[in-house]
Each structure stands twice: as C-alpha cells, then as structure tokens.
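Form predicted on its own, single chain, as structure tokens, below.
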Amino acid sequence: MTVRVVVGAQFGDEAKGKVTDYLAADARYVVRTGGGPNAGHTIHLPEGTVVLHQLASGVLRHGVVGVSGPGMVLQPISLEEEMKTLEARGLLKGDVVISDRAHALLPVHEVQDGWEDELRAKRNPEATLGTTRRGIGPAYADRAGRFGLRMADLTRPALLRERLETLYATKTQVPGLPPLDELATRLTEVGGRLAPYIRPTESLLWDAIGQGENILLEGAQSALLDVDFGTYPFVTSSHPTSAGALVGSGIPPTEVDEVIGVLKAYATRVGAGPFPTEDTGERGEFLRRVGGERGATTGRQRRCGWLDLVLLRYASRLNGFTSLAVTKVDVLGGLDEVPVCVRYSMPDGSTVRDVLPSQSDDLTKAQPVYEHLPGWPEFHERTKARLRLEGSRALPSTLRRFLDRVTEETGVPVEWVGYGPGRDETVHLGRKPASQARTELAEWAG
C-alpha cells in the first residue's frame, strides 16, 4: 500500500494533470483535495484531449475511483455537465465519488467574485488579483464563516432552502444575484441527480488504507499560491500544499509515503502577482509559443520565465518533497543555454537563497542571479522513440546535467521527466533515496 501526494511546486500549470494521470495507473483511488472549477487539468489521451475541472484524474482509467474530496468547493451544475461530457465521449471509465463534506460553490459566489475584483480595481488598478472569477474565494469565505452549503445539503430540499435563504441574507450588498427561488429549484434538481455519487469519503479512504490499496492525492493550483504560504494576496483561497492535501482528504500524515513535487523546466504564472524570473522579451514569447502557454480554464496567456531554484527550495522545504517530476523539458530543446535562477540579489545588498518574503512587494524587488546551463537537443520523434524503448538511458547528457543541478540545489531527487504531452511521453529515472539527496542540501540561509 502506498499513499502518494502530488503537489505543484511553482505558480501552477506545471502539468500536474499529466503526472497524476500517469501515476494513476498504479492507484485504486485518486483524490482531488482542494480548489474547484478554477483549476483545469489537461490530459492528452489517445482518444483526444481532456480538461478536468472538478473530477479527479482517476475517472479516466478503468478500475480507479476518482474522489472529489472534502477540501474542494464544487459547482454542482458544472460538475454534472463535466460528468455528462465525459460520458458522451466514452471517457468516464472509472468510478466517481463526491464527498458529502465538500462545499457547494454557487452562482451567487461567481457573481460576488467578479464584483469584488472590480471593486478592488476601482479603488486601485494594481490591487486586482486577476482571479478566474469562478467564485472560489467567496465560496471558501462562506465555508469559513459557516454560511456555506455542503454537497450533502443538496439532497435535502428543505434544509437546502433554509440555508440558501441565510446565505442570501449575508449578501444584500452584492448586485445581480440570481433569484433565490430559481436557484433553489435548480440545485434541488441537480442534487437529486448527483445524490448517488455523494457519500462520506474519509471512511472510504481509511478502509482502502486498511485493505492495502494504493491512494494518490491530487493537488490543484500550487504551493506558491497557498493562502498562507504563497505570494499573498496574489494567491488562491485554499491550501494546495502537502499539508492541505491531508486536510482536504481526511488521510492522517502518518499514512503518507511519498510527496511528489511537480515543476516545469521553466516557469509560468497566470494573473497578477510577483514573478522574479519572468521574461517579457522575445525569449519569454518563445516559451509561450512553443509551450502552448494558455490557461486551461480561462484561456488567458500565461506569463513565462525561467526556472527559479530559490522558490523551488522554499516549496521543497514547505512540502517535504521526497521526489520531483520535471515536465516540458522538450519545450527548451534546441536552446544553446538554459538560464536557471540560483539566488536573489536584494536592494539592500543581501542575498536570498530559499526564503519567500512574507510581503509580495519585497519579492517584486528581487533581482534574479542566473546560472546558464548548457542546452540540450530538440526532442525529435526519433529521440522520443528511443526514450520509449531505452528509458532514461536515452536522455541527452546536458539534460541529465540540468536535472542533476535541480537535485543538487534542492536536495530532492528527480524521479520522472515529461518530454511531451502524451501519456507515453514520460520517463522514469528510478528512485534515489530522498535522505541521500538531502545530504547535499545547504544550511537554511536567508
């Protein structure tokens, strides 16, 4: 039995969906532990491309149970549509289970999200967060304020109506809310259809652990967007860290065997917020074009830049990564050299190696100091064919040096490398004990 946690190690969009789908081949349960319809996990299957927003990646594999866990905020109307779309395409192969404790994200929250972001922009154009306007923040706020509705409530019409009336009473300042009666009716109808899938999930997973089943916890967003430990206030409203995955699933920390950090060979960010290694020139445009860097949920262009080892060290410490999965190395193929940020130079003359300043304004002043590593060849079909046949032995030597440098700087071994979007375009390097890699980790330095 193995319990694995998959965590994004950057600002999101690291191809966590691809990695989770790959690892789901060995899992019985795949659990999405946080977030909601603001996240889009893009998975390239032989049958075509799939973007999952609220369903766990396990639903795409026969014999796997995909759990939308208690830490999520689920939009029941679009959740049902997502299930129907997969069914129509013949891709809903696994079982779907929805936690009765997950909170319901409502059209009310979507309206409020847009209104709040516009309010910020009117007061200060630089204060807008660039949210997806999917209602995530307001839904989590209502959960914390204990005004929220949970998925179990949707199966009890009288209780649903009562709690919806209370929720509306807290939002008299928000303009343009949908009529309460219409929403109550629609939620009751959707809740009735989703009822067969809604059940307690923590006991399901505890039983699975007892029976020796493999469980994979799937993160959404990423560590640097954590509401407490990310680049606040330019963050999401939940905890997309390894600790958050435990709260969002009900699995105790003593049962976790591996924590896998997923990162791109470069870096991207969607929306506002500090991004020290952002490249706004031609090279950044190259990354955007070749990497196809557009948001899976919003379609917005992603900001692009270079691998930031300062933030990766921080994310590694925060999450306790036992191994890393590096994706999209093919995007950098053909470059003469690959810039990698190894430290920051601050205005006061100090150096930062592995600390995320608590104030985002301080991070915007950081000047990245780059090490330029030799590039590697393009990933032609012949190279990919060799990788499928020979495995890690076929990786270019300069790419191996890049991966070794990541391990040297973080103390965490690289175990998987993604060199394309397809399921079969991942190579396993083998497992090096994390303790062995961590002996190379420098003392904590600010």
Ligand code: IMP
Given for the second form:
Amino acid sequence: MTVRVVVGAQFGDEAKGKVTDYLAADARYVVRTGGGPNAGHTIHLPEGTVVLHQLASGVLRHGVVGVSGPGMVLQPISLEEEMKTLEARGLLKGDVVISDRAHALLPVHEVQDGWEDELRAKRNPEATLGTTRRGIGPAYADRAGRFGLRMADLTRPALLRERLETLYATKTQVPGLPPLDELATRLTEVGGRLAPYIRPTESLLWDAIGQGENILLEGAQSALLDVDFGTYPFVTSSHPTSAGALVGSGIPPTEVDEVIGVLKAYATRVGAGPFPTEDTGERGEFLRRVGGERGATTGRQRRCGWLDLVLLRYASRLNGFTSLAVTKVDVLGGLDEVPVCVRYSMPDGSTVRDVLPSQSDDLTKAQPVYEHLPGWPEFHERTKARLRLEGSRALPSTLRRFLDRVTEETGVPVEWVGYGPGRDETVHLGRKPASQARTELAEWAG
Ligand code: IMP
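Same protein, different condition: the form predicted on its own was shown, now please give the form predicted together with this ligand.
What follows is the whole complex; the chain from before opens it.
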C-alpha cells in the first residue's frame, strides 16, 4: 500500500494532469483534494486530448476510482456536464465518487468573483488578481463563513432552499445574481441526478488504506498559489500543498509515503502576481510558442520564464518533497544554453536562496541571478524511440546534468522526466531515497 501526494511546485500548469494520469496506472483511488473548476488537467490519450476540471484523473482508467474530495469546491452543473461529455466520448472508464462534504460552487459565486476582481481593478488596476472567474474565492469564503452549501445538501430540497435563501441574503450588494427560484429548481434537479455519486469519502479512503490499496492524492494549482504560503494576494483560495492534500482528503499525515513535486523545466504563470524569472523578450515568446503555453481553463496566454530554484527550494521545504517529476524538457531541446535562477539579489544587498518574502512587492524587486547550463539536443522521434526502449540511459548527458543540478540545489531526487505530451512519453529514472539526496546536498552546501 502506498499513499502518494502529487503537488505542483511552481505557479500551476506544471503538467500535473499528465503525471497523475501516469501514476494512476498503479493506483486504486485517485483523489482531487482542493480547488474546483479553476483547474484544467490536460491529458493526451491515444483516443484524443481530455481536459479534466473537477474530476480526478483516475476516472480515465478502468478499475480506478476517481474521487472529487472534501477539500474541493464543485460546480454541480458543469461537473455533470464534464461527466456527460466524457461518457459520450467513451472515456469515463473508472468510477466517479463525489464527497458529500465538498462545497457546492454556485453561479452566484461566479458572478461575485467577476464583480470582486473588477472592484479591485477600479480601485487600482495593479491590484486585480486575474482570477479564472470560476467563483473559487467567493465559494471558499462562504465555506469559511459557514454560509456554504455542501454537495450533500443538493440531495435534500427543503434544506437546499433554506440555505440558498440565507446565502442570497448575504449577497445583496452583488449585482446580477441569477433568480433564486430558478437556481433552487436547477440545483434540486442536478442534485437528484448526482445523488448516486455523492457519499462520504474519508471512510472510503481509510478502508482502502486498511485493505492495502494504493492511493494517489492529485493536487491542483500549486504551492506558490497557496492562500497562506504563496504570493498573497496573487494566489488561489485553497491550500494546494501536501498539508492541504491531507485536509482535503481526510487522510492522516502518518499514512503518507511519498510527496511528489511536479515542475516544468522552465516556468510559467497565468494571471497577475510577481514572477522573478519572467522573460518578456523573444526567448519568453519562444517558450510560449513551443510549449503551447495557453491556459487550459481560460485560454489566456501564460507568462513564461526560466526555472527558479529559489522558489523550488522553498516549495520543497514547504511540502517535504520526497521526489520530483520534471516535465516538458523537450520544449527546451535545441537551445544552446538553459538559464536557471540559483538565487536572488535583493535591493538591500542581501541574498535570498530559499525563502519567499511574505510581501509580494518585495518579490517583485528581487533580481534573479542565473547560472547558464549547457542545452540539450531536440527530441526527435529517434531519441523518443530510444527512450521508450532503453529508458533513462537514453537521456542526453547535458539534460542529465540539468536534472542533477536540480537535485543538488533542492536535495530532492528527480524520479520522472516528461519529454512529450503523450501518456508513454515519461521516463522513470529509478529510485534514490530523498535522505541520500539531502545528505549530498548538505555535503555540497558545506
Ligand atoms: P482563482 O483560483 O480562480 O481564484 O485564481 C487566482 C489565481 O490563481 C489567478 O492568478 C489564476 O490565474 C491562478 N490559478 C488558479 N487556478 C490555476 C491553475 O489551475 N493553473 C494556473 N493558475 C491558476
């Protein structure tokens, strides 16, 4: 039995969907532990490309249970649509389970999200967060304020109506809300259809642990968007960290075996907020074009830049990564050299190596100091065929040097490398205990 947690190590969009789908092959349960329709996990299957928003990636595999867990905020109408679309394509192969404790994200929250971000923009254009406008912030706020409706409430019409009326009473200042009666009717109908999928999920997972099943906790967003430990206020409203995955599933910390940090070989960010290694020049444009860096949920262009080892060290310490999965190394193939940021130089002359300043404007002033590593060749079909046949031995030596550098700087071994979007375009580098990598880091630092 193994409980693995997959966490985004950058600003989201690290190809977590691809990595969880790959790891789901060994799992019996895959659990989404936070966020909601703001996520877009893209998975390239032989049958075509799928973008999952609210379902766990396990639903794409026979014999796997995909749990939309208690830490999520679920939009019931679009969740049902997502299930129907997958089913119509013949891709809903696993079982769907929806936590009765997950909060319902309602059209009210979507309207409020847009209204709030415009309000920020009116007061100060630089303060706008550029949220996905999917209602995430208001839904989590109502959860904390105890005005929220939970998925179980949708199966009890009288309670649903009562709670919806109270919720509406708190939102008199928000313009353009959908009529309450219409919404109550719609939610009752959808709730009735979703009822067979809604159930307690924590006991399901505890029983699974007792039976020795493998469980994969699929994080959405990323550590640097964590509401407390990210670049506040330019963050999402949940805890997309390893700790958040526990609260978002009900699994105790003592049951977790591995924490896998997922990162791209470069960096991107969508929406506003500090991004020290952003490259707004031609090379950034190159990354956007070759990496296809456009948001899977909103279609917005992603800001692009270089791997930031300061933020990666911070994310490693925050999450306790036991291994890393580095994705999209093929995008950098053919570059003469690959810049990686090893530290920040701050305006007061100090150096930052592994902490994130709590004030976002301090991070904006950080000057990244780069090391330029030798690039690796393009990934032609021939190289990909060799990788499939020979495994990690076929990785170019300069790419190995890059991966070793990541491990040297973080103390966390790289265990998987993604070299293309396809399900089979991932190579396993073998196991090296994190403790050994940390010892090497200490020796290197000393
Ligand atoms: P929200 O989660 O919609 O409230 O958006 C808050 C911030 O997090 C915005 O900058 C979004 O662009 C960003 N964000 C939310 N979800 C994702 C994601 O899945 N990938 C990348 N960025 C995200």
